[in-house]
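A single chain comes next, written as structure tokens; it is the form predicted on its own.
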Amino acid sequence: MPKLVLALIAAVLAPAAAGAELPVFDAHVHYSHDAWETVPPKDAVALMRKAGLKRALVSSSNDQGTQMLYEAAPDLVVPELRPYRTRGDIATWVRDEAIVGYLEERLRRYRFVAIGEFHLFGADADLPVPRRMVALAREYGLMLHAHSDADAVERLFAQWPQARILWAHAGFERPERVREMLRKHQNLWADLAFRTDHAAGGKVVPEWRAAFLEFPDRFMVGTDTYVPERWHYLPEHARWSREWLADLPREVAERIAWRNGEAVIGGAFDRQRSPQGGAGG
């Protein structure tokens, strides 16, 4: 009897143990201007080692914050290029013709795996600076990482179809639009970075369980340090999406956690060669 019992139980805590054991690639990293003096590079080094991440996409207004963390960590830190120099771009990059500049001397300089994470909504996609920006992912043969609604979305695949594209945040969309964008592109990959509504008390709620159970390998986590403050969440977000992950199916489960990531985001970068006389790494 009690090795029945022993058995039950080691039966029923095995699922959250399971996921305990997850390791993380973490979609949504920012390392900012505003980062740096609080949280240094060997302190925010620290913190994803404690979180427990297999690697990080990481980009950073302006680019050396990235840099430097990747110099610092190169084994976890996958660089994305970001087309701000300060926090104020956000609101005015579209229409700024000097950002095309600044991207062309990063992407020369330094290797990436993405253009991104930028915000872009409805009908700026068809800008002038966004379209250059496109224009640059694709010479580089590089991912789109886009802060969008589903229209933006689906003008970035308008203006090329080849794209690979991944939707930060899910498009803070209803789960059923996130299936349809997908069912639709499948090239479109979503990060599910602060979001709280697929989990609650530590399972899935059924409307993201039947679009992880049909895309299991287009999501992926992230926890987005978009203020320095939440870079001391990082260990936390990790504990709390290997709690709801948990609530998945083993395979579905790592999917989300970590191999999404790895092939799609880490394979990409591990493939492509350091740039003719290059600064980068």
The other form holds:
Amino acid sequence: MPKLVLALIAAVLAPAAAGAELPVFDAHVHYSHDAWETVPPKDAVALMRKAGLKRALVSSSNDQGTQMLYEAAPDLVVPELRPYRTRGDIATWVRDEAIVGYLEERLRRYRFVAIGEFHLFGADADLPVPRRMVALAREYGLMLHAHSDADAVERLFAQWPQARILWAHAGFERPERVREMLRKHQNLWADLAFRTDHAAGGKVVPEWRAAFLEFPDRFMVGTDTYVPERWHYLPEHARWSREWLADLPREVAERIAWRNGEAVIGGAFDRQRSPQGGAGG
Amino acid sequence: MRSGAFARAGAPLLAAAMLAFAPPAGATGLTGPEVRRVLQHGPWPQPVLRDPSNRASGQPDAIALGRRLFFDRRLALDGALSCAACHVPGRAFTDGRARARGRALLDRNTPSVLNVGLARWFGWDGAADSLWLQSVKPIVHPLELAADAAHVARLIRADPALACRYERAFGAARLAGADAEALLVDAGKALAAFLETLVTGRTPFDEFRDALARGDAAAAAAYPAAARRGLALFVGRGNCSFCHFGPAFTNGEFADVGVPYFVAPGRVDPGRHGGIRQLLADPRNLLGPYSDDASGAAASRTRHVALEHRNFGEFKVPGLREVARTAPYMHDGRLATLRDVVRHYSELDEDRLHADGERILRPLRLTPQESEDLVAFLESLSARAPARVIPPAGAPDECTTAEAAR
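Switch over from the form predicted on its own to the form predicted in complex with its partner chain, please.
Okay, now the whole complex, with that chain kicking things off.
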């Protein structure tokens, strides 16, 4: 085998730790009303930079937080729109007709790459308000970021077979189930936010390793800053992520750490921002 | 030596047998499942098992040494503070402050050390996996006693009463020849041996629970109606006993109950997450050379503890015995009274809880009467008279006088 080919194989299989500190695309950040009161935008941006984030998918309840943060750091923030005016809407939004008007108004005014993260389970996905939300995502060419069980994900795809869905926390499903879903749906990506079952002590669990190696281009990491204090966890989460990613081949680690986020989310938003791109606004 | 093996194995059988004689549920206002949960909160007192990682555990001389050290301000580098300065015996071994004050204002509330011998993790963040490690920490913490191993070793060697007790507990050769770090750890072990003896007394709740267990309706009727209604909420709709479980009213683990954990603007208390990281980096943990447990079994929990994202902002589930005497509440003492605590759970801010899996915590939405009932129940977890621990106050030690008489 030629030496060059061997060298390339070695580079691909080398542990991620061999390189410099991995950038991280954080696919699960919230900046809700209580957060912007206690962690002002400049502090939030400083924490993102301290964590070594390349970019982050940011949403908030209400959307004002996302817009404030985007204005403070457009190079870091990729905005997505939650169907929540306060975090209290989590439990009620699926039956709240006023949410549709809220989404329409924000979509008219601002650019987003996705609608989410929303909480949607089972047959609730077929209620009128979620259906209208999916229709808006289709109209504006946006991803869906779903904190859902597999049933709801199936229902979203049934409504819109071309949907691109980021499956938050990969539904807290077992790795085997996540793999089944990824095999079945080409347009499904998985965020690993708030999960620790895939790695312990810097080592990747075998069942998850198999998933990462089968679908290196479909996983992303995320912190989930669901309370303001968790903004201070961003650097620790990035450190922890780099630790277990170092146990994977470098190419795979880089994809999960940031390349997938950049390609699927960051790239889509950049196209929206460009003068020629995007359906919305 | 105290053996808890029988008590552990026999407790479920005993509870089942007691239940067979329990009064009909309707007579107490409790349902059958509620009665079963009530019985799990006893009997009391529970035997405190000897700590296999601490060879001084249960030893009278070590207990006496620990008692002296607990009240001895010379343990602090500048002689200004003792353990008892914050763990005040007359205040149920707390200090009544929201956040403890050592050499400066600390980040957390002073937890009571009553019943601490029943715990498996220590401190609000569980940064100690043994009571002796937890006892060493404030001695060397720069904002608490601010001492070091050399200072503690000098103190023990120079003071006849301390030296005498130390010799009896740990051996004369060790007193003469061991390095300062070993003496510091031994001081922690003696303190732990003393703290293990601090067990709360029986309470009105215990009388009710035992009456229930033996089917004594007349004795059960002596328990105030408000406390009984509060108890029904505690084990029933409130589901408080899910975490405040068992005879000590704690599962011994950690939880995020929606309490903010900013210490100051721009600074957070990482809680259990920081505690696990500290513990695993601590050379005095149970995996290290200072544990006396040759079997290694005591270290099992430390070996298997895993860092999880949810640990960030989790704090220890406190036991509730004597809770009416340990105000203020929560890890940073932000809630002044038991009524405030009940209000916290009644109006729980669900926005602060992660929407992951089964929701254990939900706002209880209590009526004013239900809130008062729950407070009445919590107040029934205090003994009628608090346990008294009298400081040695520099009195001659029997050990010293006996040695002198030889």
